[in-house]
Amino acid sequence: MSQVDIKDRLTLPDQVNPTRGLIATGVVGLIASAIGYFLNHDQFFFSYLTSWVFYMSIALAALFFVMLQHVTRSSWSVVVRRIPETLSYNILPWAIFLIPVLFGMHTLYHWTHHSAVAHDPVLQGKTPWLNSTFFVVRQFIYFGIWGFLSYRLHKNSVKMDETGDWGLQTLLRRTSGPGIFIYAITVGFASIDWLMTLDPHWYSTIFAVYFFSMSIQAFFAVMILMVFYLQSKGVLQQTINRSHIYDLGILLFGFSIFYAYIAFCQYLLIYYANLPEETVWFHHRLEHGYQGIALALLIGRFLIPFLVLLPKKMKSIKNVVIPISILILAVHFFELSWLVMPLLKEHGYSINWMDVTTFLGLGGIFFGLFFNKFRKHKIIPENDPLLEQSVNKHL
């Protein structure tokens, strides 16, 4: 068992329990959204898909982060690892909230219309993959794999807290090694299913990496906000130090550059090839007001984070990284809207009240589930063999 001297308490105090408030917010938001369904069911499904993918992307990126830490035997992240372990634990219950998307397939996905497929040679050629039955089956496969990985990683990490058995670390690595490979394949196909097939004529061979780059950048923004939220409540103030904040800040900075590189590559290759079936996708997203969102993506997801976080000291300053993280999450939502909404509002983008209610409703449930699970166990892996190195890490 680890003999690290931890000065902070390792469980959430009773006064740090936002679960009920978050769940209540979620229920109210979803009820309001359900009312909206009867007023404008098309808007409901598109708004719901946007918000659902927003939170799903964060949970999936959290799963990747956890597996990467185990595979690389990373020590710095041990004190913050329980946060992404719990975020990724949300994946399996989050499958329940995919059900409205499945019910709305006929509204969301043009290729589910048999009459459209019958008169479209392109859709006919994609029928072996783009058919409703196989789409639903794939979702079961995806969530079965992700649920197994997240459950196994969380369960054995918590078990190591209870037993002090360092042999479990080998089991965590053996799960994470092949897990990352399977993760890459399934998340790639899932991103295509959820987002790219909204416009079934369009395709991009880099879209899966593009979705990953969006997700991982948003995840590090969530991590930074979560760490500072806990510290504002008096939790882990001694255990998580400036060095850990700096590491999260530098990862946020690095993946902001990675995102910009991937997004630009996708645009440049399609622009250079100048094939009508590819360029029309960007054409719809660079007119009727959508060009404003595209410009906001460039500024909010790359230019501002890059310029502000470029100096070393900025990456660990609370009053710098918090606004940058909030900005990135806001732009992450608008980027998903930029991907989804032109199929519904081709003549101009405007925020609908259901965009807000679905975002708050699903967000309340997502983070309510997080805190409900997070408070049931130690908030850091107290018996991890690398904990001492993590606690004693300094700039």
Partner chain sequence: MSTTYEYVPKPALVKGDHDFGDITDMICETPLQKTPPLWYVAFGAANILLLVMLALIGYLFWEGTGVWGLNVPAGWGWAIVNFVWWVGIGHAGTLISAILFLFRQDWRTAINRFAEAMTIFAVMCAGVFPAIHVGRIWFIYWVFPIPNQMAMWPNFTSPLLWDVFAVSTYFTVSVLFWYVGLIPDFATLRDKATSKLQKITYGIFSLGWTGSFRDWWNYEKAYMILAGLATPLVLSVHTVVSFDFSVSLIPGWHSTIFPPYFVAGAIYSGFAMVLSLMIIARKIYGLEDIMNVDIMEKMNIVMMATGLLVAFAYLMEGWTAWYSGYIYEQAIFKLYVVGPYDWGFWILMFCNVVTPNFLWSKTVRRNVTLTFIISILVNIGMWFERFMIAVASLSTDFLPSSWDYYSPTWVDIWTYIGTFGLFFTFFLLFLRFFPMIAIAEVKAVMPQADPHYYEENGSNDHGKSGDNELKSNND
The other form holds:
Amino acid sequence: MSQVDIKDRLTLPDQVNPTRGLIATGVVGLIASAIGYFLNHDQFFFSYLTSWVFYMSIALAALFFVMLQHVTRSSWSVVVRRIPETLSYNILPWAIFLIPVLFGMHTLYHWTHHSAVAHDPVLQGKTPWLNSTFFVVRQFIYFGIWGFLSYRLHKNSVKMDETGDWGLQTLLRRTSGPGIFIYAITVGFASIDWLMTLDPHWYSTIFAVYFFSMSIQAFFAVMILMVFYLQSKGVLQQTINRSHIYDLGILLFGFSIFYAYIAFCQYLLIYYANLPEETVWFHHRLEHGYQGIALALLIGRFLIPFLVLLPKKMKSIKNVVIPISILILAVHFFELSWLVMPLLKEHGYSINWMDVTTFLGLGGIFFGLFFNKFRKHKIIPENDPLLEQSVNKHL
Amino acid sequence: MESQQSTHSDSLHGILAEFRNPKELVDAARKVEQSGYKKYDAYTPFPIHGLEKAMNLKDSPLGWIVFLHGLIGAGGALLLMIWTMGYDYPMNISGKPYIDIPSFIPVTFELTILLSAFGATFGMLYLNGLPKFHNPLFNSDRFDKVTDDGFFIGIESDDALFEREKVKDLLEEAGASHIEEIHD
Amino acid sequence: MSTTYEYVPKPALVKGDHDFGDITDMICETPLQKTPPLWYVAFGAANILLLVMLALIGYLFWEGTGVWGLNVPAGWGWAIVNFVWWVGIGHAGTLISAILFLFRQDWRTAINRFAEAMTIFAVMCAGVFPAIHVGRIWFIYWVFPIPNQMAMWPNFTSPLLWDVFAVSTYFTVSVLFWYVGLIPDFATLRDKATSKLQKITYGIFSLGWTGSFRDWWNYEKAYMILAGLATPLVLSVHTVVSFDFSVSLIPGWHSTIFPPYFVAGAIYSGFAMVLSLMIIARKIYGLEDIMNVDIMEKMNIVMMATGLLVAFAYLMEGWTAWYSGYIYEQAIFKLYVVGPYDWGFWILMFCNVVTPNFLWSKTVRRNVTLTFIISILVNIGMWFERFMIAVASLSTDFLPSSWDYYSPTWVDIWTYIGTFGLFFTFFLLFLRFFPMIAIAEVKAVMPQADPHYYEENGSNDHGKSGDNELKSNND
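Mind giving me the form predicted in complex with its partner chain, seeing as the form predicted alone was just shown?
Up next: the whole complex, starting with the chain shown before.
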């Protein structure tokens, strides 16, 4: 029923069904992690938080990307838009997986210790914000807003497939405009809640932007890997062409620079001013093995992607962008560990088996849910008014 | 200027053909390219997409020129700062190391961009052989339209395959709306 | 759910029924015709203001910075405020040219030339202030690494020196970018010109451009690379300007969000200035088909988005000031809201945070008069933002006994007003002699520019408003 001449089939073929395998991996990983909880529950909570934020950041960046495409009426991205739409659809189930974090708040967040707060005037001043009840209430607010946005954007996009009603594009656009604004505020405070308040004395006004810059870079890496995964299974091989890969590549490149810019600004300003209450945060993260991760961030998230993707041709070559994307995702995980783990293991970083099991467990569930949803609908928005331009785009 | 265009057959620079629209131009350029001519060019008021494929143009080497300039900018800036601040006249500034790399980044960045931009601008002019104020093409009155709404193909007489009548026939066949000889 | 939303197709970029020749004529008319008398009036007024500025700078050099309202502790006053304000305005041009180019926002072609010119002249105005602010102007060459008899070098770890490099690089690269874009259009003027003087002048500036496609091929690559270079450069310039404040320990200045927040604010004020100028110019020069309401609406959306980003940064700063538990940080924010400069704070809040919210309404976004008013308010608001940052933070420092109220002198005020003379002198010269819209680029985004257009339509003059008509041809 699509008016556009598309040579590929618009649904996932039956043999491309990784859902079951992924969910199985996820369950096994989570069971292993649960065993870990009884062995070392401190380690469990810190590992779990790291992995949970890893997938959450990707889903959140996907939501941003979808809204941005609607607001700017981008035509190029229409053929790949169903992927971020479905990724952001995972936000709501991901709220359920936040529950272990809420149970582990006492372990994770120093400010939940009443005895510590009682002897700390700085923390006393922060109690209106840093108290367990308000923390949980805020999570409800965040997930309510994001859940609403992602649900509405996915539902109406899918509805347009069926009804062919182009008016829905207007609805999607009108949702996205205010949506981005509310998104910025909620994601800003959510990232502060999850990660910055781990060290309740420390503060940095750029932290929200910093979290966003990490997430969006990792998101584009996921997009590139997802597109190539689908194509390797024979899906959308004609529809998604080199020019779309190139656009994803250039965004990955651009946001690598953006990440470096934000991370450098935060570092330079704290380093240069040298205020003890600020520099201590970097101090913990630049010794006892953490300096190795810091160096890996510089090299893996900026220098290598920047230098490799600099020539125009490189941005659309499969064998270049896939390793770069894997590298970025690996470093994204280590960056989150670098933010979280110094609280648990101040005197030396080491990777724990629970880092791996929670990462695989939550990852299996995340992508299992993704494919479960993805295969239920058309894999591209087949009636989008801009689809034709997107399909006809060539380098 | 029409008068110069008399019968100086020995000073023939090339043959210029005009086409009605971008599509005809692209088709004609493809034809000329396939006929094996090397010293020809299309002239357009704005860049037309798809013409580079028709003319079989190689990627511009400008990227490498810019990259080299950028390296000189980055390296030069770092060397200058490391030498002046670290060796030639070291001074303790707010207790930071003499060679304070984080604080050197902004100037390094700016000079990298500056030199790269020089490379891009002057490299482009160099590759295009500009500035060049005299060009036989300007002898044609019709050619004034090239910066307005005219689409032209010119085949130069230096080309190994150049034969006046053959070239004219080819261009005519390609759908030229007007063909003229360009003299030096 | 019976929501009835109507589909709104993407509007065509160029309104009316125009072919390539019309575009050329429309834009070339102004530079090639006789100077209109009104232009002389405007130019004369701008020149008078420029002279005022030059005279006051002379007075400043003669007397010293004591003629300004600076005091202890407010050692940075209007000069720095004006510098940051002008340099911020100077961000829109390169942003429009470079970032929107990379994002393939074709609507930029209507305004990019105009905005780039504005950028260059705004940066010139900005550059005046730090230069005259040094006090001993005859030592200004110390900011450059020139070997001298004292064997001393500039301090490369100082943010003020980074400014020198950032602003001068920005100016140079903006001029190069602008000029590269102008080369083909100067060639158009050369070919359209009737008088000998015009032909020769435009001929020299067009460097002998023939429109050869082999040249275009390198040219497009160069343009793309310059856009790629200018994009991080734009971000870096206001980032470095923000470093002037944020690397220090002054409460209200030392905030890690300053770099992206300054950049957002710069784009915000830059778009406001482009809108103000564009609304006047399109009217006077009859370019309403190119600088049309759709373009204005898009610019309004960018302006609103950056305005909301700035509001987000205020929120983060205010919240973090409280959250930090750092008493000086908390105190300075209290003093912003209820303190000696609270009037400035509320002007700033109204102009920067309240005003852009009117743009949520499509009717307002498409209303020329309201847009003009909003753009002016935003420019005022952004000036007060810098005023609050620079002056309010300094004048109430750590020690209440040293607090002092800063007020500008007549020299401060008239030097600032005089910079408008500098700006408009150059801007009027630009409007008079330069193609104020990028001719080649506008043509390149018209549907007729695509060879595929002719496969469907056959003839030259059919379906000019269509944007969905380009059928694929798989090569």
